[in-house]
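First, one chain by itself: the form predicted alone, in structure tokens.
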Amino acid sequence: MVGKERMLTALQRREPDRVPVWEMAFNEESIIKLGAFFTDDLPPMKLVQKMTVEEKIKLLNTLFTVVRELELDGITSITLLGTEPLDEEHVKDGWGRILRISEEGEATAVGGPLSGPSDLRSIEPYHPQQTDFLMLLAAKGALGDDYAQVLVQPGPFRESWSLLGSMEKLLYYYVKAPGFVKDLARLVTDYILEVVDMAVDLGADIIALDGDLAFSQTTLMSPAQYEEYVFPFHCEITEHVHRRGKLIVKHSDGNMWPIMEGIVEAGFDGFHPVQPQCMDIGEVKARYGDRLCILGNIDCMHLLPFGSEEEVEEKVKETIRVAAPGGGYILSSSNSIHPGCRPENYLAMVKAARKYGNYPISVED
């Protein structure tokens, strides 16, 4: 099999020749400290934001070159919505929202077009362009067809907060003005669409649907909230990319309990991460296994910045012990590969899934 096929099969919840590795994002400090390994061209190790155009070139060429050499199964790409500076720490994008970039490069909104629901009628939508999807085309030009392409786009409740520019204004709309939140919901599932169907047509694989739902206690709204606000939404985009015949995923770190059975009834192909701070790996596979494809539960918090190659491993080997057996499993990071992260802890767990994840899985416990 190739990656794609590992991937696809796997979400499918069927047993692939081995288990997949997989993603959802690399920091660029990562990428270069990755890369090194590999190769001795190398762009300088500043946020993407600062890098000339030849510099970001050189990023994602060293990017797909660790993807080539540690053969993983598939790609994660992002959309660009043609932002422009501000200042040193902020941009504007193509809706107008103000985002902040940390000094790990994530850019989080902290102003938004959106005061309230008196400015819902004069918000002018963003429709998605070609060009927002550049990460994609390049990626899918460079690896080819044996890579599954993995396009990431936030979900209706990350995009509905983001549009006001703090959770807190939307969470209080919940309560204060529960139509406003709906037909917000409503602009930006529309526009999610949007960028459902030029991304398919572009030539992604799958769609990782982001935006937390939890924080380590609990879900940040409650069952019937998420029930009212954003499962029928979850259900319109699960729906549309499968009529796409495509697969996605739903990624949220934290205690998701409360929910899990509506992201299930949702109709998602797969969740990610499974944080092992709140949930254990073996019970999720125990109660959703045979619904649900479970990726990830790898410790980027603790193991994989602090912890040794050795005690990776055995992390890896036992969770493709509990997760693995019958399929429907893919090994990655409990959220991503930020600069915290060891590179030689994250060559540990590629190793280790190699040595311990082949089907038939045979693992002792």
Second form
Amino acid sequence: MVGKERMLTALQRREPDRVPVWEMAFNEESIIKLGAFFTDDLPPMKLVQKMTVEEKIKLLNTLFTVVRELELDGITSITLLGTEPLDEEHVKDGWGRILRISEEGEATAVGGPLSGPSDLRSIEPYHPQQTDFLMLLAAKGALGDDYAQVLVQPGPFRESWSLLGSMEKLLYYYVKAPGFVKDLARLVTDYILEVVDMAVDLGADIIALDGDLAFSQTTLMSPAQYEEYVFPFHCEITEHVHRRGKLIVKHSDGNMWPIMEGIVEAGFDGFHPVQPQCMDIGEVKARYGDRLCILGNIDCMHLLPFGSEEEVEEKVKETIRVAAPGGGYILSSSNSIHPGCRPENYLAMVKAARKYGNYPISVED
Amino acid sequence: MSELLERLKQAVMAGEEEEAASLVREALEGGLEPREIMDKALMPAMEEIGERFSRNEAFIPELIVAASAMEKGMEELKPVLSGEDKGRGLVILGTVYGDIHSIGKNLVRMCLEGAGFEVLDIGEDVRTERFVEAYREHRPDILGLSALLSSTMQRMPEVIQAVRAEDPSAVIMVGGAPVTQEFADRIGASGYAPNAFEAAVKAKELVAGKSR
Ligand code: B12
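For comparison with the form predicted alone, please write out the form predicted in complex with the partner chain.
Okay, now the whole complex, with that chain kicking things off.
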């Protein structure tokens, strides 16, 4: 089997020849540090927003080298909405969102083109352009058809709050202005559907719908609010992806138990990353393994940053034993390979997956 | 009058801003002391909603609208609160350097304000020197540090050291997803809380201990 087949087989909850290995994201620093194991031709250590076009290309090539050398089964691309720098710490994207950039990880919106219900009408929707998909096109060109091409796109909740520049603002309107919240979700869902279409046209096999819906304690909104403000749009998006013959995974960290039923019913093919501090993967497998592929769960909070390679191997072994039998499991970290993770530990994680992840799984207790 | 205060409390808990403001005005016109309105209606409302949040009976949106209604009520009270009434004390809050997670810290701010503290939020991705400067300038009763990454939480001891070099008796609270009581003890923090409601409870304890 090739990587793409492995990923698709697992997402359809069947057994591939071995447990697929994939990541939803690697930050710049992680790419460069992992790349250093395989090549000397590396970009300088900086944030992508601060790189020249040439350096960006080098960063992408480094990522492709890592994927190839480690024989990962899929590669993740993000859309790059031509951000323009504002100052040392902020950039502005195609929607007019102001993003705060950071060396420790992905950027977050701190200001938006929207202040509330009064100016929704005046907002100029952004439409995706082919150039936003340069990463996907480059990945397709460099790695060909053997790797699953995954495109990450924020879901309606995250797109909505980032247009307001703050999650708390959106959650305030969840109580105060239900009509506005729905109109806003409509606006961003139309955009998301356009992104899906363009991504599929350009060769994406899988969509990963980003945007956390939970934190350590519980969900960020009540289950009833999820049902009312998010679920219908999730249904629409999964249906659209399926109509285009592709598969879709929902990402959310945190304790998602209160709305897991909704995630399954909304029609997602997989759920990522089952944050181990908040959810037990064995329980997720037992309750939803017949309806969802499970992705992730290798702890990036303590284990990958501070654990030993032996501890990583042990955890991978245990996780495969619990989640892989019968298929429907894709191995990845519990969020991403962020700058805090030791590159050696990631290598150990991939190696362990190859050691214990061959079907039929025969890992002892 | 107690019926009016009860209605005010309910209005805050339901996040009804206009209603909360107008009931505060009504209470003042009726001759109630500003302190009493705070102690018997506004703060109990935030305490109750915070407690429900910490038990997963209320969710973040409900906490946010209640905090907003409390703020509207406070706006009516502020002009008539006596000059000596400094509330429970001043807290400076920020997320440590390298970390841009803001939501947890913001909820902590809301609950601290709800408990009668004055809060100066110095934002996210705050350099250690900035914490020291803010501390020096304002001499808060409590400094609160938030971190959501296991890597950035390693910067908390650095901030604690730098601030304690300025004031050895500085009271410093820490929190955020990867932070535990054990970690807080190890780095010499004065207090830890797992959520925003408990953060307010802890802060009250800490200032009470301080004045003793
Ligand atoms: C939302 C979120 C984001 C958003 C943040 C948006 C924003 N403006 O804040 C975005 C998407 C931008 C983001 C980015 C990243 N994130 Co993030 N994120 C989360 C998530 C899902 C929820 C955090 C949150 O908002 N919670 C809601 C609030 C209400 O809860 P809270 O923050 O825990 O706060 C409560 C308590 O902790 C306490 N508290 C908090 N602060 C304080 C302070 C004091 C003094 C006290 C007493 C109490 C206290 O009270 C609060 C209220 O009850 C968590 C998952 C999780 N389980 O926490 C991951 C998580 C924190 N993120 C994680 C990661 C890896 C990242 C990135 C590195 C990803 C990447 N590869 O780029 C980047 C880092 C960016 C940076 N430089 O900081 C990991 C961290 C792992 C680690 N290393 O420890 C987590 C744990 C997810 C996971 N699967 O492991 N993230």
